[in-house]
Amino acid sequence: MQADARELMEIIDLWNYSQETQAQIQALLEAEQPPPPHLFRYYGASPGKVAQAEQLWAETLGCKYALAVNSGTSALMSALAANGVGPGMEVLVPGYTFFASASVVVASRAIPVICEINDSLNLDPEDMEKKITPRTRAVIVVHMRGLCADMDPILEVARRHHLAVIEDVAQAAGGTYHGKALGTFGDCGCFSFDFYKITQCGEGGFVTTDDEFLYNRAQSWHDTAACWRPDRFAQERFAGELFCGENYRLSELQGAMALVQMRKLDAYLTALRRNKKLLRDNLALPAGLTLRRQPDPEGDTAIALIMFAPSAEGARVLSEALQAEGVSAGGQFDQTVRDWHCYTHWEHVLQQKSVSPEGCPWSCPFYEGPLPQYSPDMCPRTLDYLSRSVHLGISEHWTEAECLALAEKINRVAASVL
C-alpha cells in the first residue's frame, strides 16, 4: 500500500510533533518532487529523499561520499567494517565519549583500548601513541561537546603508525578544524542525527568519506541485500566488495526530515556561536577557574561552555551555587550529565562482557597479546579533567541582554565561592 502526503501527515500528527515541525515536514513532502511511493528507501521515486539527503550532506561537508544509515552507532559499525576491523585487532578510543564509541569495537569482535583525554576534553595524542601496539588497527577520534579534537597531531601519529582514522562527529556536526569540516579528516566520518544531536531526524546517521573503496564497503555492510549495486546479482567487482552485513538503511520519511534539518544548520550554528562569544567575551573568571581549551575557536559549534575548577570539590560547589541562581550548570559526576559518557561506567568493557559464553572478542584465538588492563582508575588524567569540569549548555534563543546577564551571574557566583 502506498502512502501519500495526507496519510503521512496523519501519521506525523499521531507523534504529537509541534505545529511548526509538522508544517516544515508537510512543506517538504508537498514540494516540487512528490514523496516517493514507499517509505522504504529502495524501489521508490528516484532520487528519493534519502538520496537527496546524502547528496546535500556531502555538499555541506565538502566530501565525495555520504551514506545515510539509521543511527550514529550504525555509522560507526559501518566505518569499522569498511576499514576491515575485526578479530585480533585493537581500536583506540577516548575515555570520554558516549559508550557507543567503545561498544561498536566489541561488536566488531575487536578490542577497545581506552585512552586519556586532554584539556580540550578530547583524545590526547600523546597517550594515544603510547597505547599503540602491533595489534592496533584504527583510532576513533571523538569531537566531544561540539568542539574539535587536536586533529593535526592525531593524524600525524596515525599516519606514522598506519592506523585507520574514524571520526565520531555525533556531537559536533557542522564544526570545523582550520576551516575544514569535521568528519572529512579521517578515513571515515560518522554522524548521528538522533533527537539529542545538533542535526536530527528522530533517529539516523551518516558515514562520510572521500575513498570510493571504503564507501562501497560501508554500503555493503549497511545493506546486506546489496541493493545499492548497479547489478545487485552480479559477481564481485573488486576484492572485498561482497560480504555478509547488516540492515542499517534509513527510511524515506527520516530522509525527508534530515533534509529539513540540514538546511537549518547554518542559521542554528550562527546563533549558537554569537551567544557563546557574547558569554565568553564578558566573563571575568577568578584565578583558578579556567575555560576549556579550544583547538580551533572558529570551528566550535558552541553548544556548550565548559569551565575547569581548581578541584573536584570546587566544581561541585560552583555547580550547586550556579544552580541555586537558576543557571543550568552541572558537573560530570552529578545527575545533570549522563554517566555513560565516562569510561568508568562502561562495565560491559571493564568486565569484558560478551554476547556468548565463548567470551569473544576477549578470548579470541586471533588476538595475540595481553589484554588491556581495564580498571575504573586506568585513566587518571581523564578523571581529573572530568571531575573538575562544569558544563553549561548554550541556547540559540538567548538575547544579547540574556547573555550579558548570564555572564554577570557566572562572574559573581564564581567570585563568591572560589
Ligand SMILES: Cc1ncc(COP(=O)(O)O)c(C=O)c1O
The other form holds:
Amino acid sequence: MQADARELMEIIDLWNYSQETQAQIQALLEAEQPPPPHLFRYYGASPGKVAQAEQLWAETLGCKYALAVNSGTSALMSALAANGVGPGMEVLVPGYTFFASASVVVASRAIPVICEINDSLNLDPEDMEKKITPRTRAVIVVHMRGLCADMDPILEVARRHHLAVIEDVAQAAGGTYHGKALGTFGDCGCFSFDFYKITQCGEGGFVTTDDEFLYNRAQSWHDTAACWRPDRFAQERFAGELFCGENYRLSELQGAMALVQMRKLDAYLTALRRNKKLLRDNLALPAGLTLRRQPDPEGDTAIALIMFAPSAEGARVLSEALQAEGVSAGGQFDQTVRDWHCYTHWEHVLQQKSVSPEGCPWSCPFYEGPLPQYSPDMCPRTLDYLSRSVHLGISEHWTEAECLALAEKINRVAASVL
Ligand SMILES: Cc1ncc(COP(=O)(O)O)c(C=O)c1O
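What would you give as the form predicted together with this ligand, now that the form predicted alone is on the page?
Next comes the full complex, and the chain you just saw is listed first.
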C-alpha cells in the first residue's frame, strides 16, 4: 500500500512551478539523483512513470515496444494509423466485441467488414477468410472476455492474404496462447486500462509491437506526429515518419496508477484462475449445456465462465433461475436491450452514419466497393452463440468453499431447468 501511494505522492506532492523548486530539480538532476516529479510524460527527467510503465508492460508481455496512450480506443486508432489504414481499405472485425473495435475503423476512414465468431466467442477464421476482398488491409482480432481467439488459423489466413493483424486485448490482458502473451502475435497489440479492465488506471491503454517502424508511427500518431522523436525538430528520418496525428498522451498520474496495477497482475490472475478451475472441476452440467471452447485453456485469464444452452430460451430460463438463487449470471444478447457488444446494435455502421455531410468513408471516391451488405441478420452464427450463452463473472475474492457452493448451485439449477 505504501509503495502504491508513493508512486502518486511523488508526482502530486512535489509538483509546482516555483523557481525555488525548479532550482532544486536542476540540482537533483545535476547530482544524478532520482528523477524529480513531473506531470507531463515528456520533458521531465526520464524515465518518468509513463516510461516506466511502458518498460514494465513490454517486459511483462515479452515484446520490444510498448507505447502508453490514453485509452484502448486510442491504442486501436494508433495501431491503424501505424499500419497505414485509411480511405479505400477494408478492415475485418468480429461481430461480437465492444463497439470501439469497429468505430475506430470508420474513424480511420476505412470500411469495417463484420465477421462471424465461433464457439470460442472470438473471430471465426473461416468466415474471416471468406470476407477478404482485394481491398482488405487488416484484421482486428479481439480476445473477448479474457480468452484468446484461434490465433494459429487466424495468423495463417492473415499471412496468406498479406493482412496486418491488430490484436484487441482490451478484455484479456495477461492472457496467453501457447505460452506467448496475447498482444504479441499481431503486428500490433492494443490494450485498454480503463476502469473496468483487468489492469486499469482510470483511463489508459497501450500499443505493443516488435516492429520499430510501426512503433515510431504509433508514437508519432499519439503525439501530433511532429512532437516526440529523439530530436523533435529534425527533418523526416525515413519515409512515412511525418504526418498529422492527434494527442493521445498518457499523463504521469495515470502512468503511476498503471505501474501499480501491472505489478498486481500476476497475483490477480492466479486468484482468478484458481477460482475458475475450482468451479469448472466441480461442474456436472446436464446434457445440452456446454462450456465455451477455450483455444488454449492454459492461457485463459479466467475472468468469466460462459456456458451455452441448447436454445436462446434455455439460456434465458437458466439465467433467470440462477439469478433467483443469487448467482449473477446473465445472457449475452437480447436485441431489445441496448448493448454495444453485438453488431446488431451498431447502427452507426449498419446505417452508414458519418461525421461529415459528405458521408465519408461510405462514399469515399478511393473505395472501389461494393460496400458490405450490412444488416442485423448478416452474422447468424454470431447471434446464435450469443443468444444461447450464459455469462458468469469470476471473482478473485471467492474462497474455496464459495467456489464449491457455487458449482453445486449451478449443477442443481441447471439440472432442474434443462
Ligand atoms: C474489446 C474492447 N476493445 C476496445 C475497448 C476500448 O477501450 P477504452 O474504453 O479504453 O477506449 C474496450 C473497452 O471496453 C473493449 O472492451
